[in-house]
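There is one chain below, alone, in structure tokens, taken in the form predicted alone.
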Amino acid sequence: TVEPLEYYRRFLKENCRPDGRELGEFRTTTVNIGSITTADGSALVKLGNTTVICGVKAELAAPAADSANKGYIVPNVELPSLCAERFRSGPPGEEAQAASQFIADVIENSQMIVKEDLCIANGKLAWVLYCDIICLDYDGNLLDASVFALLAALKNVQLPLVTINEETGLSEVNLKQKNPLLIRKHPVATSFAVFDDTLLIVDPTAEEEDLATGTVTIVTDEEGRLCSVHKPGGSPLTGAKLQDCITRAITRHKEVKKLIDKVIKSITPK
């Protein structure tokens, strides 16, 4: 197509998209939990052709002096050159850094994991969760796939019981007794691309993101509360349009939650 934007506009007038989806329709979403055996928790999420894998590694560390009763969560999003032509190998680019910051904000704002829950002994020992999110195939809507992969991987984490021996002051790890992480909230991201400043389409592909005049990502939790609105520039949205996005995000949350519960149920030993 010589004029990709005109090509898209022709479809959008008919309320559909070149890949056959309606404007408010997501691509097929699949999730596979526990796929990396060397991680403490992992998940692979496919959103159409966008494929993201998240591995969580848990380590023990001393809490910071100013927050003696808190553990740490360290998210990191990687966009290696193998996932799309536009990314180069080397230090993380702007998009990867922005995505890492977005994930950190979602963890903080949604309170999905309360850092106090990661503390083992006040001022002495706490868990550090390194959450590595790696994009294997990039075809737009990285943020939705990343938040979903992170949530699914954290739900898969089993931490061993750790106690501190009072006589020696050393930590003792009991690998036979493992407990799942306490996840207090389940944030789900829903991204939209704005076309010609007015039309909203959900779950944009890479091509749609490039042609769009702006994007917006809404993160909600299971109570329908807004955890985060991420709008990196682009065309402004009216209050009514934003409200439409939030309503669609709440519906999407139910779909994702249902999918994740189904997968977890299927792998839980009877």
Given for the second form:
Amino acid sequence: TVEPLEYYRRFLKENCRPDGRELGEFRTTTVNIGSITTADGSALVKLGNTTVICGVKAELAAPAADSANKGYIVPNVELPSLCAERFRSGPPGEEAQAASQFIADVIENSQMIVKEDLCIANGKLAWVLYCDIICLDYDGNLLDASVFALLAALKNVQLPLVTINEETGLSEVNLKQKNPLLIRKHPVATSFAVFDDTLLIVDPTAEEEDLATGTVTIVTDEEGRLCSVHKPGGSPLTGAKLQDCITRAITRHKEVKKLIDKVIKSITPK
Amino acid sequence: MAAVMAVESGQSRLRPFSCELGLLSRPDGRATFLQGVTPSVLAGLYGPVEAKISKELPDRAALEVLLRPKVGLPGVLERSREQLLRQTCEAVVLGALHPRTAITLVLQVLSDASLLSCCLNAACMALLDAGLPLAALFCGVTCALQPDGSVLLDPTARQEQEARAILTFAIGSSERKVLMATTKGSCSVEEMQQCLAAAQGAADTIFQFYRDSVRRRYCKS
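Having seen the form predicted alone, can you show the form predicted in complex with its partner chain?
Everything in the complex follows now, all chains and molecules, and the chain you saw is the first one.
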């Protein structure tokens, strides 16, 4: 389009978007759980064209000296040059690093996994969960897709039973007996783009993100508590507008929770 | 000329803070922001200067924020904070008046506790000192939600550790809208709105402080 901003404004005036969505409507969300067989847990999430895959790899390590009863969770977001033309190969750029930090904050704030649960033997052995989130197709709203993929992948994790042999002091891994990970909270992110300082649109595409004057991401858990309110600069908003965002985020949480429960039910063997 | 002043914490329960403009000699805008007792953040702003071809933007100035921690090299946390600070500054700087130039803002953390709100205040003071055209001012306010549910403004490092949740806001001077928000820990929606209201109340004190310190800098004593 020649005048993209003007083109968008015409649509937004009529309360719809060029792709046919209403302002508060998400793109079609699909989730595939357990797509990577070599990982301990994995999920592929699609939000319209945006595709994010998350693989969780579990390793054993000694806990840190100052927190002897805690395991580790290491999230990492990758934006390879494959996913959009503006990313270059090489060390992670600012956006990838900021996204990694955001995911780490969400895990910490929501307490979806309590790190004490990952400890096997106090001060000796604990699980390290490497959560690699890779974007395959970048069409906006990376954070929502990443948080969803992470949650779905963690729900899929099966950890083998590990015991410490008291005589030898060595760890023994029983690969036949696997247990799922205890997920205590289910955080779900909802992102908004701010158009012309006033209009809020849900689930922005890459084009909408570029044209927008700011973004807001709200993460809520199933009790309606806020795990994160992330507004990295951009257009100023009033408290009432933030409240609107939170209300929409809470309804989105119900939709996502329903979807994830349905998918997990469909893959569990009866 | 250096202007130093401190504001006693009144009803808004902010710790006394002070700033010093014009401490460094080379940058175009410079500010030190002190919150509590120890010096916290030193800011230097260069620009608008000629931009590198790769970073040049045809319609506005390219803003770059560098955040240096007290010890060691900047890591992922610094990177994500740089992004927050940059996008907050971009919202107020009238960059369209200086197309194809670069503005670099360097923030050096001087204390152990590097409150994000302190960085925001130092950044805004540096923008003011450089005399860049701005659409509005902004200030950073940190709120801590204590275990008993009460809101504490501008917590110390120890209070921050005990808190259930920490919310940092950047409040704009026009209509006291929220420019930036970030949270640590979880809280209910009502608690968030309560913190926001407290932050908006404290913003007036900080904007008055900005005005006083700039006035001191430019009047001959």
